[in-house]
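Encoded as C-alpha cells, the following chain is the form predicted alone, with no partner shown.
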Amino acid sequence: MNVLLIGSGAREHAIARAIDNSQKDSAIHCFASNMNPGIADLCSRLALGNINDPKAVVEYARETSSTMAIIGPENPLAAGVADALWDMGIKVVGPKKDLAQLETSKAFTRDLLKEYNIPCGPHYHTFDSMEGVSEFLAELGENYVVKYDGLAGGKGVRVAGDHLQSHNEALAYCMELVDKGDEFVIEEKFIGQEFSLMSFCDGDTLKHMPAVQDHKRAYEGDRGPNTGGMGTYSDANHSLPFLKDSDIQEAHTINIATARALKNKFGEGYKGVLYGGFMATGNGVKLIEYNARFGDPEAMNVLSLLKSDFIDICERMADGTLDGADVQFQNKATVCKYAVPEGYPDNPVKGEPINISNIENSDGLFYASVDMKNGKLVEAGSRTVAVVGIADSIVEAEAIAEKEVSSVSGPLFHRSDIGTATVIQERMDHMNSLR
C-alpha cells in the first residue's frame, strides 16, 4: 500500500512512526512543507509543496500512486484536500472541507450544537461589526472570550483575565478583527480544567483516545502567550488525575453526538480523528471548540501508546467499518515537551544550529519545525522538537521528558513544569474547589 501523508510536523512524524509499526506492508510518501529528517527517514520519499493547494497534493498523489491519504494539519482540511483526493478515488483519512468546518469556523460550532441541542455550549454571539459588542459584553461582565472566527494556529483566542484585562481591551481586539474584516464569536468564559479528548471516527462509529491535558501559554506557570502547545501529559488510566469517570463520558458522549449532528446536515460522515477540547467545570464538561485533526502534541502521547494497528484503523475510518476494530492504548502515563526557538512565539530566532546528539531514546524524539542546512539541523521558527517520557505514573513520565528535552542544546527554552506533581495538585485542588 502506497500511504500519503500530509504535513511535516512533530504530528507528522508520530503519525509516520505509527505507519511504521503496522503490520501491514505499507511504504510512506511525505508532501511536505519542510524537509523533517524523522519523516524522511521513514519515507520512500518526501516532496516539498505546497500542502494547502489541493492540486499539487492530488499531482504528488497520482505520481506516488497513493491510495490512501493521512492528512495531518488543519489548513489543507480547510482548503478542500480531502475532496479533491476522494474525487480521484483515494480514501482519506481526514474530514471533508464542509465537515472540517467544525474547526474553521468556531461560529459553525456553536451553532451546530444548537441546532442539534448538543447541551455543552457557552452564551454566545456571532459579529462582523461592532453593532451590539459593548451590550454583550455588558451582559456577560468579567466572563467572556473573544475568538475570531477562523484558524489562527491556536493564537485567536483572547480570553478574559489572561488575554484581555478589561472591556476597552476586548473592544479594541474586536475592532481589530472588524478593520480586517473578520467576523468573531464572544462567548462565556468556562471557569474549570481544559483537556484534549480525540475519537477516531468512521461517520457512525468512534473509537476514543486516551484524555490529554495541553499546556498553551508559552511560559512556566501559565504565563505568557498562547502557542501551539508547549507540552502535554496523559493518565495511565487514560484519564487526568482531575477528571471524574463520568467527565470522559460526558466528552464521549459530546463527541458522539457532534458526529451524528454532522452527518444528519451533510448526508455525509466525518472520517478522521474527532477531537474535542474540553472544560471540565462544576457545572458538568463543556466544550471550549473542536479540531478536525490529530492534536499537536497530543498526537505524540496517544500514538506512542497505540497498541492496535494504525493503517487497519485508518483504512476501517475511510471506509466506515471501525464498528469492527479493535482500538486498544497501553495502560501508561506520558509526558511531552516542546523545545521552542528563543523569542517564540511572537519573534522566534531561526536558522541557528540545535544539537540532539545528547539524546537517550530516539524513540521519544519528535521533529517539528526544522531543516536541514550544510548538513546541520537548524531551526525554523516555530516549536522545534518534541520528546515524549512513558512511564507507569506521570510523574515518572515527566523527569524521563525532562531530561531528554534539556539534552537537546541550542537557542532553545521549555516548560520545565509540565507533568510535575506540584502542577498536577494545582490542578486537582482547583477541580475539587469547583465541585
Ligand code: AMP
Contents of the next structure:
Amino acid sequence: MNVLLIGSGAREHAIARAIDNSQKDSAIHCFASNMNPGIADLCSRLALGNINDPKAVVEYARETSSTMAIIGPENPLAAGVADALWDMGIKVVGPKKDLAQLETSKAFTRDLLKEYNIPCGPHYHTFDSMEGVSEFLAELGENYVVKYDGLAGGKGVRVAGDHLQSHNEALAYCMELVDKGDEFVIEEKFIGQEFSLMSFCDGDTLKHMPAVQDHKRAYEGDRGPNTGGMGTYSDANHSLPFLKDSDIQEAHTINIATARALKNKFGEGYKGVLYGGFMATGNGVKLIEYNARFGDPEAMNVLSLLKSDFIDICERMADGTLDGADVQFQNKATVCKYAVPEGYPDNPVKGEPINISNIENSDGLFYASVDMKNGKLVEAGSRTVAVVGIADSIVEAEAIAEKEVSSVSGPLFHRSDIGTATVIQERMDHMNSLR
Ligand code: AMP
Ligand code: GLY
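Can you give me the structure for the form predicted together with adenosine monophosphate, which would complement the form predicted alone we have just seen?
Time for the whole complex; same chain goes first.
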C-alpha cells in the first residue's frame, strides 16, 4: 500500500513512525515543505513542494500511486486538499474543506455548537464592524477574549489580562481587524486549566485518545509570547492530574456531539482526528477551540503510546468502519519537550548547526523545523526538534525528556518546567481553588 503523508514537522515524523510500526506492508511517500531527515529515513520518497496547492498534491499522489493520504497540518485542509484527493479516489484521513471550518473559522464553530445545543460554549458575538463592540465588552466586563476569525497560527487570539489590559486596548485590536476587513469573535473568557482531547473519527464513530496538556507560552512559568506549543504531557491513566473522570467524560461527549452535528449539517461525516481544545473550569468543561488534525506536540505523546495498528485505524477512519477497531494505548505517562531556536518565536536564529548525537533514545527524537546545510543539521527557524520521555509517572517521564532535550546542543532553548512536580502541583491547586 502506498501512503501519502502531507507535511514535514515533528507531528508528521510521529505519524511516519506510527505508519512504519504498522503490521501492514506500506510505503510512505511524503509531500513536504522542508527536508525532515527523520521522515526521509522512514519513507520511500520525500518530495518538496507546496503542500497547500491541491493540484500539486494530487499530482504527487498520482506519481506515487498512493491509495491513502494522511494530512498533518491545517493549511492543506483549509485549501481543500482532502476534497481534491477524494475526487480522484484516494482515501483521506483529514476532513474536507467544509468540515475543516471547525478549525478554520472560530465563528463557524461557535455557531455550530449553539445551533445543535452543545452546551460548552461561552457567551459570544461575531462582528465585522465596530457596531456593538463597546457595548458587548461592557457586558463581559474584565473577562473577554477577541479572536480573529481565521487561521493565524495561534496569533489571532488576544485574551484579557494577558494580551489586552483594558477595553481601550481591546477596541484598538478590533479596529485593526475591521480596517483589514476581517471578521472577529468576542467571547467570554473562561478561567481554569486547558487540556487537549483528540478523537479518531470516521464520520459516525469516535475512538478517544489520552488527554494531553500543552504549554503555549514560550518561557518558563507560562510567560512570554504564544507559540505553536513548547511541550506537552499525558498521564498513565490517560487523564490528567487536575481532571476528574467526569471532565474526561464531558470532553468525550462534546466531541461525539460535535461530530454528529457536522454530519447532520453537511450530510457527510468528518473523517480524521477531531481535536477538542478544552478548559476545565469551576463550572464544568468548556470548549476553547477545535482543531481538525493531530495536535503538535500532542501527536508525539499519543502516537508514542499507541498499541493498535495505526494504518488499520486510518483505513477505518476513511472507510467508516472505526466501530470495529480496537484502539488501545499503553498505560504510561509521557512528556514531550521542544528545543526551539534562540529568539523564537519573534526573532529566531536560522541556519545555525545543532548537534543531536548525544540523544540516547533515537526513537524518542522527532525532527521538526530543520534543514541540511553542507552536510550539517541546521535550525530552520521554527520549533527545531522534540523529544519524548515515556515512564510510569509524569515526573519520571519529565526527567527523561529533560535529559534528552538538554543534550541537544546549538543556539536553542527549551522549557525545563514542563511536566515537573512543582508545575503539576500548581495546576492541581489552581483547579482545586476553582471547584
Ligand atoms: P485558540 O486559538 O482559540 O485556541 O486560542 C488560543 C489560546 O487563547 C487558547 O489556548 C487559550 O489559552 C486562550 N483562549 C482562547 N479562547 C479562550 C476563552 N474563551 N477563555 C480563556 N482563554 C481562551
Ligand atoms: N498544540 C496545539 C496545536 O497543535 O494547535
